[in-house]
Every structure is written in C-alpha cells, then in structure tokens.
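In the form predicted on its own, a lone chain appears below as structure tokens.
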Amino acid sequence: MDAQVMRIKPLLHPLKGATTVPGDKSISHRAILLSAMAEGTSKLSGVLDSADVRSSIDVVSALGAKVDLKAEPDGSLAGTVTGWGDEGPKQPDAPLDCGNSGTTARLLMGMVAPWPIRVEITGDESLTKRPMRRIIAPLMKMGARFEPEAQENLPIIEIGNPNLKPIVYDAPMASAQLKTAVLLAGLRAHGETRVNEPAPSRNHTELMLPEYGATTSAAYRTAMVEGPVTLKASEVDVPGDPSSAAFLICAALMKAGSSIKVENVSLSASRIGFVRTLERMGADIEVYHKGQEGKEPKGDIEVTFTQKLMGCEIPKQHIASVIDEIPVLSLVAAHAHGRTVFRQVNELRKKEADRLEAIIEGLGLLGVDAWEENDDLYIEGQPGLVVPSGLTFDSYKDHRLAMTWALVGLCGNAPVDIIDFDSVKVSFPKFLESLEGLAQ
C-alpha cells in the first residue's frame, strides 16, 4: 500500500481553554487483560478506544473472555468484560494477532504462561521486528515454553505450563512490560514472584492488581505478587493519558499566547517525569490532584506559553518515566536556549520505529544539530527557530513519531507533511481535532 501524506497547516490562533485527552493507553490494556483474566464481570469506563486496545480486545476474546465494550459521545469505550477466572484461557483455533501492539503481545505471554494451551503470538511488520527476548527469558526460568526456542521476534509459540515457580528477577532494563508480564505468570505459580529493575517503571500494574483481589507489593524498583491467586471482577474509570496530553501541552509551550489545562489525566508519577522536565527548562506548567481512581492519582495539568526555555540534562535513571515523550520533548528542545541531554535512550531503538534515528532526522530537517553518542541524545537549542518551507516528515508508521512532526506545522510559521500521519489513531485518533478545537 503506497504510504499517505498529510498536509499540516499552521493554527490560526494561540491554544485556549480547557481539554481532555483519551483514556491512558496503559491503564486501558491492562483493564481490559486483567478483567479477561477475572472470575466475574468487570465494569470499565473511560477506555481508549484506538488500535493498540482493539488489540487486546481481539486477543483475548479470541481466549474466551466475553468483551461486550461500547463506544461513548466522547469516544471513549465503556461496558463490561467477563473473564475465564478458575476455568482459564481456552486454546485459540488461530494465531493471536497483536496489530502494532507491543503492550498487548507481551502481556499476552505472561497471561498465557500458567495455563495447558499453545498459542502462536504474532502482529504486523513492525511489531515482528521488536525484541521480545526480554519477556521470553524470565517465563522460560518459571517453566513456560517457547517454540523456536532461541528465537528473538515475532511470530512466536508459546506453550504454557500449570506447574509455573515463582521467581525473583532482576530485570536488565526498566520495562513496565517485562515486569508486568513476569508479576502477571506468577500469580498462578506457587509462592511469591519479585521483578527486581535498574531504574523505576510504570507502576499501573502494582496499582491495579489489588483492585482485582491480588496480594502485591511494591517499592522503590521492586514489585512482587503472591500466588496461586484468581483475580476477582472489578470496576475501572480509566483516566486520561499523560502521554497524549503531553502533546497538547508541548503546542501549548512552542505557541506564542496559549493558555490551557488538560483535565482528568493520570497522574501516576510514573508517568508524569515529561512535567518535571519542562519545569527544569523553565516552563510555566502546574499540575493540580484531583483525587484517585482506584490507586492511581488523578488530576489537571496547565500550562502557559513561555518565551524563554532552557536546555537540561536529563539523567539516565529517569529516562524511563519520560521514553514515550522523549521525541516531543525533543521538539521543544530545538527551542529552547542551550543544550539539551538524554541519557542512555538506546530503549527509543526499540520501539515502534527507530525514534532515536528519527528524531535526529527530523529535527535535522529544521536545520537543529542533534546527535547520539555513547546512547545519549545531545540536541542544540536554537531560540526563535524558523520552519523551512516544503517540509516532508516521515512517521515511520509510528504514532508519537506523526504527533511530534505534526506540532512542527501547527505551532510554526509553515505547513508541512506528514508521511502515515495516520498512525496517530494508535493512541490519539481525535489529536488534529483537539488541537484545532483549542485554537478557535
């Protein structure tokens, strides 16, 4: 299929008022995986309807769970979900298909892992280029099987085993995924299953499992799950992705006179390392608790556009609270004044694209020094930074990638294109609108 182009034009008006972004992608895959995996049916609301969550939704429906979801006025999916519980997944009669859905295929092998059923875990060409190394090593310590067993990507056979033993893992890299996958096998194993991480990661799960009858604990880069355990039905109000309000708030930063609050956003501090961010390189942004839903914090972030930004370094250990906001934090960084550093983002490598390469591309195109050396990303502040005309970015296919390149033309003085700017409905089908929504 020849790839498309979209023409993004500058916004007329500086970014007004009061908005929300779509339910958290994290939070929206792992109610939907948890409550498939429940005794019982789970009520969710608020649930991200994009591709990535469909994903998940056909995955394990395709495992017996019963998905009746809805979509809202406001776009969100809402219903219920009734899991397998005691009974367990049924054996699938085709592969599972995960799309693009790093999230979903990954999980998926922790779901699988305790139970007598073989099932072939596949996704779309991106996704089969992804390491899955990291996931498949871990299970196979607790006894799940693999077929082939040295393999590294997509497709894969995974045959689970109902005798699992529990683990302590000391995880090579902080991946919210890895540790999930691994806490989601033990609850069916036989005493307690710790992931032990380098650097924190998302904590979603360690939040949510309790709201679903397992025992958990969790502390600094530590997380632990007692089994054998059957999760019990619960009810889920997703709140709003800081990831996608990320974006929103970036546009607001790099156009002169905005002014705007995201409301309802998760604001797990896992996930919210972007807002410390722009506070070092002097942004004017507040963030305000609204209460909680379940155990994960929620509340509105606002923000007003600031003349004078400032390069900083942003250090290793905290690049896993910011990975899927690097590449927008990158664009603000072209305007700020000085140098800005992330540390150790080799992990940008493995996702949807080649986010580090691209990011250097793009920001490349605008005329901004921006380079990698020794796995940090080094970018060149250049204040009051004009947009070529006749621009053309390359997505890649891969969302945060068509979101980033997109505020080029929005907040600029010129329109560009965007190549497969429809990759955005990964996480953010209705980002054109929102914005545009902001600027009457």
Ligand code: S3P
Contents of the next structure:
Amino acid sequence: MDAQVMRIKPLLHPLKGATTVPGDKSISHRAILLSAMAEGTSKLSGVLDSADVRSSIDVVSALGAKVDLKAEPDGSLAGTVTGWGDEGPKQPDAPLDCGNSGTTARLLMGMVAPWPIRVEITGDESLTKRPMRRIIAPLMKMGARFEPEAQENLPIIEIGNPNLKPIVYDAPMASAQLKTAVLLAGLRAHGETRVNEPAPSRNHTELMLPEYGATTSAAYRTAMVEGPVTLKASEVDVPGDPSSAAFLICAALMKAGSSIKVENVSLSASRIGFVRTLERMGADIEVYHKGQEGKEPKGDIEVTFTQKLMGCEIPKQHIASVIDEIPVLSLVAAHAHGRTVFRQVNELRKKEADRLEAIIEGLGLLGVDAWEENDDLYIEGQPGLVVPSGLTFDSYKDHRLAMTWALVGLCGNAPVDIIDFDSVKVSFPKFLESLEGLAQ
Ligand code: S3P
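For comparison with the form predicted on its own, would you give the structure of this protein in the form predicted in complex with this ligand?
Everything in the complex follows now, all chains and molecules, and the chain you saw is the first one.
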C-alpha cells in the first residue's frame, strides 16, 4: 500500500483550558485480558477504543470470551466481558492476529501457557520483527512449548501445558510485558511465581490482579503471584492515558502562551516519569492526586508554557518510567538550553519502530545535534529553534513517532509532512482534534 502523507499546519492559538485523554492503553489491555480469564461477567468503562486494544478484544473473543463493549459518546468503550474462568480458553480455529500490538502478543503468550490448546500467534509487519524470545524463554522454563522452539519472531505456535511449574525469574530487562506474561502464566502454576527486574517497570498488573481476586505481592523490582487461582469478575473504570497526556503537555511547553490541565489520568509513578523529567528541566508543571481507580492512583496534570527549559540527565534506572515518552521528551529537549542525556535506551530499538534511530534522524532534519553512544541518547538543545520549511518526517508507522513529529508542525512556525500519520489510531485516534480543540 502507498504511504499516506499528512500535512500538519501550525496551530493558530496557544493551548488553553482543561481536557481529558482516552483511556490508558496498558490498563485497557489488562482489563480486557484479565476479564477474559475470569469467572463471571466484568464491567468495564473508559476503555481505550484504538487499534491496539481492538487487537486484544479480537484475540480474547477468538479464545471464547464474550466481549460486549460499545462505543460511548466520549469515544471510549464500555460494557461487559464474560470470561472463561475454570473452563479455560477454547481452541481457536485460526491464527491469533495481534496486529501492531506487542502488549497483546506478549500477554497472550502468558495467558494461554497453562491451557491444553495450541495457538498460532502472529501480527503485522512491525510486530513480526519485534523480539519474542524474552517471553518465550521463561514460559518454556515453566513448561509451555513453542514451535519452532526458541524462535525470536512471530508467527509462532504455542502449545500450552496444564502442569506449569512456578518459577523465580530474573528478567534480563525491565519490561512490564515480560513480567506480566510470566505472572499470568503463574496464576495457574502450583506455588509462587516471581519476577525480579533490573529496574522497576510499570506495575498495573500487580495492582489490578488483586481486584480480580488473585494474591500478589510486589515491592521494588520484584512481583509475585500465588497459584493456582481462578480470577473472579471485577469492575474497572480505566483512567486516562498519561502517555497520551504527555503529547498535550509537551505541546503546551513548546507553544508560547499555553496553559492547560489534563484531567483524570493515571498517576502511577511507573508512568509519570516524564512529569518528573519535565520538572527537572524547569517546566512549570503540577500534579494533583484525586483518589484512585482500584489501586491505581489518578488525578490531573497542569502545565504552563515555560520560556527557559534546561537539559538534564535521565539515569538508566528511570528509563522504564519514561520509555514511551522518550520520543516527545527528545523533542522538548531539542528546544532546551544545554544537553539532555537518556542513559541506556537500547529498548527503544525494540519498539513499534527503531525509535532510537528515528529520533536521531528526525532531530537531524530539524538541524539539532543528537547522537547515540554506548546505548545512551544525547541531544544538544537549541533554544529558539526555527523549523525549516518543507520538512517531511517518516513515522515508520509508529504512533508515538507520528505524534512527536506532528508537534513540530503544530507548535512551530512552518507546516510539516508526516508519512503514515494514520498510525496514531494505535493509541490516540483523536490526537489532532484534541490539540485543535485546546487551541481555539
Ligand atoms: C507496556 C510496556 C512497555 C511499553 C508498552 C506497553 C505494557 O513495554 O513500552 O508501550 O502495557 O506492559 P515493555 O514491557 O516491553 O517495556
């Protein structure tokens, strides 16, 4: 198919006022998957309606869960999911296509591991290039089988095993997808399954599982489940996605005169590393805690355009808490005084595209000096950056790259073209409308 090019023009006014963002993608996936695994009918609301979440819905439906979620006027999905509980998932009659969604594919592997079924798991061009051995390795230790064995990429066939062994796994990287896949498999193993991590990754699974009746315990860099347990239906109202909010917040920091509030977003410490980074850069930004959804903290984030931002260093133990925001933070860093360094960002190469290479390429188009050295990303800020006219950015069909480069056009002085801008449908389908709505 020919690439679609979208011209993004500068916003005519600063961003002002309060807004909300669509439901959190990570929590939406988990709400659907955990509800599909549970006994009974769960009630969900605020679920993100996006291509990635639709992949999770399709996959659990093919495995026998009954999903009855409808689009609400605010664009979210709400309704019920009836799970398979003790009966387990049914043998699907076709390959399970996870589309562009790494979370769907990796969590699915853990979810089906304890059941006597054989599933073929596949995805789109990007997903079939992403690493899967990190998930396959611990699941094989637990007793699941794969064909071909220990292969890195999809498509792959997984053969579940009802006698899974619990394990203690020292994860080689901080990855919530890896941690979750092992914990989901561990729910049906007899005994304690534990994942230790080199740095803390997002903890939505550990926080949500008790709401579905499972015993978990979690502390700094470690999480465990006690099996076997049958999950029980629950109720989840998904808070807004801080990773989507990050684009609006960074836009306000790059568009003079802006002042906005993003309401009702997840304020999980494992997700708002970008706020902490912006604070350290000197941004006028404030977080207001407003209670919890289940065990998930939520609230508002307020930000005002700040004339002088300073570069800073983001150490490797904090990278997981900003991992999805590094593209847009890199763009903010390009406008700041001094140098910004993100330490040990090799995982950026393993996302929907090679984001490390794409960031350096995109900033290069802007005339900003950015480079990689020993897996660290360096950006030399250029305050007063003027966008050259006639720029075209390739999103590499990666939603977060598409939105990052769109902000160059929206918040700058000249329009830009974005190749395959349409990939924003993966996490924030109304991204443009949302920004245009704030710039009235
Ligand atoms: C996610 C975990 C992160 C993140 C991804 C969503 C999740 O990936 O980048 O967008 O929902 O668990 P890793 O687990 O690979 O770090």
